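Read the single chain below, which is given as structure tokens and is the form predicted on its own.
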Amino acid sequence: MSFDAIVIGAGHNGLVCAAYLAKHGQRVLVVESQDRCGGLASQHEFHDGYRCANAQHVSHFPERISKDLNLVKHGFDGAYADIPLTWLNPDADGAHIALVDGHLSGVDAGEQAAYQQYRHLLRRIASMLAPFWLKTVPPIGNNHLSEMMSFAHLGLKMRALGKDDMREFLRIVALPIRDLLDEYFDHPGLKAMLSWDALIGSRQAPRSPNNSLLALLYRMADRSLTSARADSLICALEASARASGVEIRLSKRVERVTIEPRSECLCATGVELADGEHIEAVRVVSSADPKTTLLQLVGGDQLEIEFAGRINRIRDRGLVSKLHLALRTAPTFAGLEAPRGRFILAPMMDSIEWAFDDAKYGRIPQVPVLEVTLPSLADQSLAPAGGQVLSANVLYTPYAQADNWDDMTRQLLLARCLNVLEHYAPGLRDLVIGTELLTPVDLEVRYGVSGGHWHHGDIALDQLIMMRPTYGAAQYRTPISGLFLCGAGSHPGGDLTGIPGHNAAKEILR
């Protein structure tokens, strides 16, 4: 049996791409090595009766994709509004800073006024860039008219910013996030909180140059989702894809992409599964990371040496671990009556920088910095009656450990995380009845993601836009005819957005 397209991987980008292709009449097969859809966003039971997803919360999934694929009809529960963000300081009688729907509390009037100026500028720039995340970025040189029009459109949008804001954008685009925040604010906790979304998931710290503003603007491109759960998104995407005619085969690992020489070029003709089955298709679309796709499933010997070298040099060593705790009951964070959204446990930007300094030398941080959520407050089905799930992103935990990720290192990191949590929520340690710590190495082994990197490669100026993952594969096409990329390693990047899957499908259909 032959298909118009085989999509490798049933993560959110793979499902989005498959659904768009099927809605346009293509016969599509999705093959997934795991026993469920979702990839890094899939939900699993980590302790008896306690469940959680591995990936980040769903933060800025585009409304356009949700509407195109009728996700609400298929059970998607996303409500669009800003996710509450809170910075905690237990050393000051539970003082905290809260950011809810663009309103800042817990700081003086001067800081609040500065935040409105800062937010206004970034919102204007984010609005300028927003249309370009949801389309293919043309290569530089030898462009068709439609591609030149895309560059012209960007130029017009930049011009619409006005001379002052455009100059400011060009000044700050490569500025370390610390320098930008120091220009606007004095409160160390406020700066730590506002820097977080510019840094999470990257190999960057507040002082790192060329790092963070584009990642922050990307996360500001669409309205955030307050109540969307990763499992809700994945279930809706799977249902939408199946309703459009997509066939999904689970527990089917792809061993290799089959390649044949045709008309002086190499063409992808299908896949070979680990069980020996061959499946033919007009094209193959991979939501796996670029290294896995091109160096393992295709093979470096099928690629031009310089191109293979660029793929091999993609910086994709993850620095974020996931901590899941099964709790007997909800913890009490100092100063918070009703914990909602995300809690940043980092006293100041220096705390984030010090944790990064440890990671640079292959060490787990002496004092981890954490982003904490309590997903079971919004979805009690994640835990038994009365119980709660705590999920935390732990920065910075290097993929390559100086002493390897042995049991002693894991237990030390867990102990240090619990020490931090106990400091902010006294008595929490006594509530813990089960733990799970997923390091970047665990994410790589469990989900086949090179380096255990959520984004399939660092978000940095030399690995973004028409350079993502590298030139020669930045428009979702690869040097192998009929082989496309649709994962987080493609433009515009990671997080649970589905945008790379959307863009790849549009490019294939075009």
Ligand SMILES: Cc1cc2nc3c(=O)[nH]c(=O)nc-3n(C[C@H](O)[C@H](O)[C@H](O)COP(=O)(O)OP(=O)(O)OC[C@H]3O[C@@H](n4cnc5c(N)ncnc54)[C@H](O)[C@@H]3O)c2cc1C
The other form holds:
Amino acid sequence: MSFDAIVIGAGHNGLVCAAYLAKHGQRVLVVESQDRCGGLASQHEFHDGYRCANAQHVSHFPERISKDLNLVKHGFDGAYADIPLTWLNPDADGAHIALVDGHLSGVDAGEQAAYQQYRHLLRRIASMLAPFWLKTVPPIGNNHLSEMMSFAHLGLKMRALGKDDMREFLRIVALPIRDLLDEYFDHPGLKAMLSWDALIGSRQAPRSPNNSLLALLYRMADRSLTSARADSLICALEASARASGVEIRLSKRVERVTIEPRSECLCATGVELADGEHIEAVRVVSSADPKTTLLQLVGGDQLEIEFAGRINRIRDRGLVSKLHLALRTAPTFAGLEAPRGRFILAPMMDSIEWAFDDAKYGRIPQVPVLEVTLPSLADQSLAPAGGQVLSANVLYTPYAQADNWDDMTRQLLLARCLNVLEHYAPGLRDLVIGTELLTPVDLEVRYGVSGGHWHHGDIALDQLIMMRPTYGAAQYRTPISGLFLCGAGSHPGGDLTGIPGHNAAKEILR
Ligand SMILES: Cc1cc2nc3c(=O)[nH]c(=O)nc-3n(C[C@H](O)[C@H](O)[C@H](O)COP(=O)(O)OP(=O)(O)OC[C@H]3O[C@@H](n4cnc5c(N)ncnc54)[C@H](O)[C@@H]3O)c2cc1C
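Next up, the form predicted together with the named molecule, please; the one we just looked at was the form predicted on its own.
Following is the full complex, with the preceding chain placed first.
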């Protein structure tokens, strides 16, 4: 049986892309190697009766995609509110800083006023950029009129920003996030907390120049929905796709994209599965990362050598590990009566920088910096009665670890993470009945993501916008006719936004 489109991967971007194509009358098949949908955001059981997803929080999902795909009707619990963010005090004296819906507490009035100024400036700039995440950015040179209009639109939006904000945007856009935060704030903990979303998932630390502010602005895009449960997004996307007629086959790994020479170009004609089945389609759309798609599923020998070299050079070695703890009961973080949202365990920006310094030389950090959540507080079904799940993003843990991630290195990292957690929540160690530590190498093996990278490739100036993942494949098309990319490795990047999937579908339908 032949399809209009085969989508490789039922991660959230694959599902978004498939749902849009099916809504426009295409016959769509999604083929997923895992036994469930969701990719990096899928839930799994990591200890008897304890479940968790790696990607947990939906922090900026566009309202437009939610409406187009009827996600609320299909159970998505997205809301227009930021996920609460808390900086925990390492001195365990109970004082902490909390950011809830744009309101800061735990710092003096001067810092609070500075925060409002800082937030409003970044919000205005983020709003200016927001429309450009949800569209294909044209390539440079030989543009059609419609593509020229896209650039003109950007120009007009920038003009609307006004002279003062525009000057400020150009001044700060390439600053290390540390310099910007030092301009506005004094409190070391506040600065560590506010730097976090500029850094997590990328090869960035507070002193790294050039890219971190763009990552932060991307995460601050306006009119977006948040949810403390990624699972609610994944279930809604799966239901929406199926309701639009998408067929989803799980536990089926694509071995290769089949290709035929046709009238002076190579064309994708379908996929071959690991079990030998061959399925034909008019086009193939891959949500697997660009390196996996083009070098493994297509094969470097099918590509022009210079293009294959650029794909091979994509920097996609992940730096984030995931730690899951099965706890007998809820831990007590000093001074925190009703823990909600994300907690940052990093005393100051220098602590983050020192952890990054270790990683630069292929070592696990002496003192890891962590972002912690307790997902079972929002969804008690994740743990047996009374139990709690603790989930932590552990920065910075290099993919290419000097000791090759042998057992001793894993145990050492686990011990260092538990030391940090115990410091903030005395007694926590005694509550632990099960652990799971997924290093970037584990994420690569389990989810088929090259380098185990959060964004399927670094967020960096040479891998962004019309250069993402590289020129020649940055408008969701590839040099193989009928083969498209729709995952986090494409513009504008990763996180649970569905934007690459949306943009790829629009490009295909165009
Ligand atoms: C530890 C960690 C924590 C994170 N936490 C958050 C968070 O809290 N919030 C947030 O917004 N983002 C988070 N992220 C980032 C986010 O998870 C990713 O950016 C996002 O999931 C990418 O979605 P995707 O659909 O593009 O790709 P993926 O989720 O990687 O999905 C790709 C799918 O393709 C499938 N696939 C690959 N190869 C094949 C093949 N050959 N055949 C068939 N199927 C195949 C895979 O199995 C997978 O299901 C986190 C990332 C990590 C690593």
